[in-house]
Each structure stands twice: as C-alpha cells, then as structure tokens.
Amino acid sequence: MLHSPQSDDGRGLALQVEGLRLSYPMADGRELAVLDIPAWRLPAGAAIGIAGASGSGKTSLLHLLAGIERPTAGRVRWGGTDITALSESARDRWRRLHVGLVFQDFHLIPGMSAEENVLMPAWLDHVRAPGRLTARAAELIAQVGLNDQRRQPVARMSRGQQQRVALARALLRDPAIILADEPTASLDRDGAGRVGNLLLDLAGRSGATLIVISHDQDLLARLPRQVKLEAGRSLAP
C-alpha cells in the first residue's frame, strides 16, 4: 500500500484503490491479465509519478483511474465516490466535473483556434461558455505562454504549443484531480522541460491530486513520489 504527502490546501480528492483488477477474455477461454493491484492510496493533494516498460498496464491504470474503463473487479474510490459503481454516463459526468486529462495524443480539432480548443469541455454542458469559464481560459492561455496565438488554428501550431494547448484545456475547470499520460513524449529534451514545468506549476498551483505516467526520468525525478509498474502486477517503489 502507497502513501504520498499530503498537499498544504487540500483542494485535490483522495484516491482510494481496493482489490483492482482487469482482465480480457482470450481465443482459447483463458483471460489476459493486465493490471492487478491489491490496494493503493494517496491522499488529497498528491503528486506521484508511474514508470514502467511498455505494455506494464500504465495507460490501462489511467483509463480507470479517470472512469474512462470499467475494471474487472474492484473498487477506484475519489473523495467520497465510488466511481466503479457509477453507471458509464455518470462516470462521464463525474470525470466532465473532476478530472484535467492530458493525453500523450492531444486529441485536438485542429480547425479551431488554441482558444476555442480550450473552451471545448465548457461547451459539453453550455451552448455558451460561461463568462466565468471564459476569463478562465484566456488567463490559462495567457499562463502557458500563448495569448498571441489564441487565435491561432492549432494546426498551424508546434507540437510544443500544441502541448500547452492541451494542458490548459486539461485545467480549464480547474480539475481536482489531474491525469497526464506520457505528457512530454515526442517533444525534444528542452520543450519536454518547459511542458513539463508547466504542469506542475499548474498543479500546484491549483493543490489538485496529480498522477503522471511517463518515460521521462527528468520529469519524474521533479514529483515528490515515483513508483514503478511491473507488468501490472503491483505498484512497487
């Protein structure tokens, strides 16, 4: 069982992981095993790092972490909230409310400005952004270093800018929890420095629980906490 230091606010959520385990059904009848972690918690406010070798069940871990996946038996408890027992439209709104994601694939539309990219997860509950959730956005924008380009297509955009795009959509809520997937791949030694200084002086700011998946040893040598995954057998210091 894991612990990581508690935050000075406390505005994160507690993860609670009891007897987790998902598997796959295979050709033959028997089942894949892919992750099977007996217990793990961290407190509200954490900030920890997962290593592991390909194929270790890190992305797996964060998929139902973020309710995006149902395990196979178990329980991810977030605060008070069991989100294994939420039905999948209930977890999609728990998560809409919750969670800043940070996918190593950005998952942006390129036809729209970094912006309105931004602004994206508003407009899945508003026709229009709030005005709050607006201002939000452009100090976001303005806070990763893009307020000349917020107009910009993200098209035309690096990969780097594209990065910080994505992060500030990531804590346009100004999310509790924060799951970063491989957030520094495919950039070179220097962006992967600034990308990676920029999430976590948003997230500190911000006192959300943060867990970061990743490759990079320089990244996860700045976290309070790294842990490791073996082929999703256990999380092991």
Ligand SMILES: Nc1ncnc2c1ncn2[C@@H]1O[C@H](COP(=O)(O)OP(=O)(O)OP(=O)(O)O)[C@@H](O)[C@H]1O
Second form
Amino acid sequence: MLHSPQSDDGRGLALQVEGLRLSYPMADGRELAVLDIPAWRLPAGAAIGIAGASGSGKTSLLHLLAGIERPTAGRVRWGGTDITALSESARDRWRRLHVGLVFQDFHLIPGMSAEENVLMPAWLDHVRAPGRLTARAAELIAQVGLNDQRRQPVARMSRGQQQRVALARALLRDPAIILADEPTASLDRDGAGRVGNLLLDLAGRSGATLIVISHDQDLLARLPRQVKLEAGRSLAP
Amino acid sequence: MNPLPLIRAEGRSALPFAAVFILVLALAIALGVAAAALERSVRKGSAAAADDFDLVVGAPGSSADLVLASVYLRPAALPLLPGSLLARLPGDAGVAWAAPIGFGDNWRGRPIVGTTADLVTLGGRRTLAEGRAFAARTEAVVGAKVPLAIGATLKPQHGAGHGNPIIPRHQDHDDEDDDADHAHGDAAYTVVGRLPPQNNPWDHAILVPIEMVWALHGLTDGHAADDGRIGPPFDGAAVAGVPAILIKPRAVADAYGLRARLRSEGQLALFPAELLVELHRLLGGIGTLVGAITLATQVLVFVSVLLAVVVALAARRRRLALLRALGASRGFIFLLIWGELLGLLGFAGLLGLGLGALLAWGLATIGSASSGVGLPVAVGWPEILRVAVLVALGAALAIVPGWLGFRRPVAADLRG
Ligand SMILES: Nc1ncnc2c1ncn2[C@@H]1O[C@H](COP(=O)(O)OP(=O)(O)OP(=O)(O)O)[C@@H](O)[C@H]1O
Ligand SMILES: [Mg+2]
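Okay, that is the form predicted alone; can I get the form predicted in complex with this ligand now?
Up next: the whole complex, starting with the chain shown before.
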C-alpha cells in the first residue's frame, strides 16, 4: 500500500506541504500563478481556519490538499503519504478513505433521501452498505438532528438541513481529514451557527485534522488557529 | 461498488425525461418489431392458404389473376378454358382428381363457388366439420365462417361475391343485364355440409355443384343427358367453358409432366406455391428493404437519444465531479453513465417488444379481416433477437458518453 492508514488512536493526519505551486495557462500564453506556498505544516488533529479575499486561491488550495487537483509543482504529504505522487486511481481511493469534504453548495443527490445521501459514499466501494456504515449513518443523522427527516427527499429540505446532511455524509467513514469550503456561506445566521457548531463538535470528537475555509468571522473565531491567504502566497497567522 | 442506488435516484429525479426517452425509443423499436413480425406472418399465411392447391390451370392470361381468383377467391375477369379440357383431365393417368372452379353468384356478398365434390373433400382426404359433400344440384357445402346451419336454404344472387361479377357479361342472361344483383328466380340451395376452418377466404365461400351455376346462367350443364347428374365425367361438348381447373396430380413427377403438357397446349398451368415463392422473394426483398429502413431509423433514434444524453451529461458534470471528489473512481463514473443508458435501453426494449407485438397483432387482425387470409402473427425469437441486437448496439454506443464522463476534469467541474 502506497499510503499509511489513519493513525490507530483515531487522530487525524499531519500535513506537510513543500514548494507547492499552482498556475493556469492564460489566453495570452503567460501563466496565471494562483498559489505559491514554499512550506506549510499542520500537526495531526489540528483545526485551522483559512480566510482570504475572493480569488486569493482558497478553493484551489483545498482542491490540492484533497488531491482533487494536481499541483504544477511541489508536494502534499498527509501522514506518510505523498498524495501528489499517487496515480489517479490511488488518489481516488485515498480520498475516499481519508477525506471528508463539505462544500458551500452542499452538493447532495436530489433523488435520494437524507439517509441515502449520507450512505452514498458507501456505494462507491460496496454493493451493499455494511452494517458498520449503516449504524454510523444512523448515529450521524441523529447527531445532526435529522432523525425525523431521515427518509425525506433532500430536495424538500431547508438549506440548513441540507448542509447538515452534507456534514453527516462527510463524516460517514470517520475521515482523518475534514476539509470544508465555506460551509456556512449560503446559510442564514441561525443555520450557519448550528452547522458551525456541529462541524467543530464532530471534528473535535473524531480527532480529525480540520481545515475550514470561510469568510464567516463567527466561525473563524471559534477555531483555535486562523491563517490568511493573500494572493495565494503567505499563510501568515 | 454499486451505482444502482444512484441510477435509481437519477431516474427518480429525472422521471419525465426518462419516460420520454423510453417512450421514443420503444416506439422506434415497436415499429421494427411489428414490421418484421408482419412480414413473416403474411409469408406464412399466404403460403398456408395455397397448401391445398397443387396445380392450377387457366386459359392464357395473367398468372397472378389466376392464383388470386382460384386460391384467394379475389374477383378477376378470367378467360375461359375449353370444355374439352375439363372432360379429359379427370381421367388422365397422372391425375388423382381435377375439379373445376366457377364463379358468378354470391349469397349476401359471400362467393358461391361452383365445383365438384372432389374439391369439397380434396379427393376424399378432407373430412367435413359437419354433414357431407353435396350429392345433388341444389345442395351446398359452406365454409367454416358462413352463418348458415345444416339444413338451411340460401338463394343465390347474381354477381360474384366481393363486387365485380367474374363471369363475363356476354354470358349473362339478357334479361338479367340491368340488375346484376337480383336473385335467380326461385333457385335455392340447401346446406348439407360445413368445411373445417381453413383460415383463408374459403372460410367464407359456399361450394355448390358447378352444373347448377351453369344452369342458373342459362348455359349447358356439362352433361349430354339431361338427367341431373353432377360431377365427372363431363361431356366436353356440353361445357361452355370454365375459368379454372384445380388438379391434384398423383405424384410429383406427374405434376411436372402435366404442367409441361398443358403449357405445350397453350394453357396457363402453374403451381401457386411457385408463384408464392416468386412473390415472397419480392416480398422478402421489400422486407429486407423495410427492415433496413426501420433499422436505420432505429439507429438514428438511438444516436439522437445518445446525443441528448451527452448534452444532459454537460448539465450533470458538477454532480459527477462531486462523486469524484467524494472518492468515486473513474470506473464508477463510467458504470454509472453506462448503466443509466442501459437501463433506459432495457426498459425501451421490453416496452418496444410489447408495443410491437400489440401493433403487429392489430395490423394482422385488420389485414386478415379484409383479405380473409389468416395471418398467424407471433412475436418470436427473430424479433427478440432483433431487439437484443439493437440494445447491444445501444450499449456499445453508450460507451461514448460513459467515456466522456470518465474523462472530465474534476476540479474545474466542481466549480460549476
Ligand atoms: N481552471 C482554472 N483556469 C484558470 N484560472 C482558474 C481556474 N480555476 C481557478 N482559477 C483562478 O484561480 C484563482 C483562485 O481561485 P479560487 O477559486 O481558488 O479563489 P477563492 O479564494 O476560493 O475565491 P472565493 O473566495 O471567491 O471562492 C482565481 O483567480 C481564479 O480565476
Ligand atoms: Mg472559493
């Protein structure tokens, strides 16, 4: 196996970024440098908020950390695994097992109930969700307070409820890494507060390494550490 | 991995689109199935109708008219054979039996066919469903679907069934010229027998002694002595003419010998089966053409549906990217798209088979009602195979959208 499994004591994975650069070719032939991070480290189980102006490269960074996108140069190491060196299929598998993602727009499957959405990642591996995962799904649905709505189609849920479903889905496999991209940005104040609480609470309980991108000062303030991304360059506190 | 829950969810949330896709595909498939099944059944039905007609003789003219009039009882103006032939043939060495077929009258639109008892019993081979063959001039044997019970009487009306009189005008009574459809005075037949079902136009026919038909039309009755006898032997000099003679040869060699001899005498002699082979060759050619056209139509429908799917794929690229972000492999994405299409095709194939069977059955029912030829329509293995091939072709074509979905850039698609 190319990558190390999640640490046995249930804590998250440590992050080690080196010489990370991402650039896109522009129409005039020059390169648009989106990210340039010489070095960045996070201990296992850390929880950190990343702020930054629109277009500063926060989403791009998240994609690189999740192995969704490949950097132009540099390395991303999680635990002992250099995910930039993995093949595409190995990265898919690594991400499936280790990363929980939460997006601004929830990205739920509209034809499915809340319960099915939470269980959906199980079907990426299994023909039938194993009992361990169905039990975990039920537990998570209860924790995000949707027990009564678990059979309801997500298309008929409020935005706050939908994001809670998405949160439960991200946590189904007890990932060692939780990455959230503006998880509260499309919610009202109450919804944002509730989702924020749940995110921090559940991540804290699981011991996963948590990275939250946000403009939401309330949410950022409750994370133990915050950094600011400026034009894709410094990750200064 | 198991893309089925996703396929189901996708189907649920896109139900109207999926239903329209399935319906359009199913209709295209149904047309092909119906065309193929009908072609087969017309072929079978027309051949079965000609089974009992070994060798048919007529005066020189159209061979199609001869077969249509004698085998299928379709009205046609046939030239007449000389009476000497009818007198001679039944006694010929190679002939088991020979029976004249004469037209001219009808009963409520059903053709009255003048012939001999040999045609009724096919020379003793056919047992009647009810009663017996006619033994006197005023007796009749009816087809299976003629609504007359044994013992009932019927008054013949002038004019062959299905409209046009077959017997040429100059042979009519002068006093009947103005009114082609009025009864022959008080003449009447009594039903003495009923044929078993044939699934062909003979089910609607009424078979009577040809002597009576001649007599009703004021012609000599085929026999020298005026003693009311019916059936062979005939006296050639007393037969004015006969439109067709059906011959049952003793053996295959006799059949070819007789045909050759009759042809050398200048008559039209043919095996209806042979003509049908010609017809079916033509029909087969048309069938192949129709088959090719329907197949092309189906392929076009498939391709346009697939194009629509590819377009729909663009709209779904965020959802597919999400699945990749959650860790779905490329194979999973491929299976998802391909499986969805296969599901659509499968449903459409089954529905198309069902609709096609229904359509073929409906058309065959209409067709046999109007022609009298039983069309044994059945959707069978040829049609199932045809649909299977089509679905397999669709599944092969569906690799393209599957592959396109598989290759999408995840990060870019995730941004929307
Ligand atoms: N596929 C791409 N091709 C070219 N440029 C891109 C591409 N993806 C992102 N960019 C550019 O990279 C820069 C960073 O984008 P990114 O989405 O990471 O910003 P962000 O910090 O998440 O902004 P926001 O707060 O608005 O979400 C932007 O200038 C964007 O235009
Ligand atoms: Mg962003």
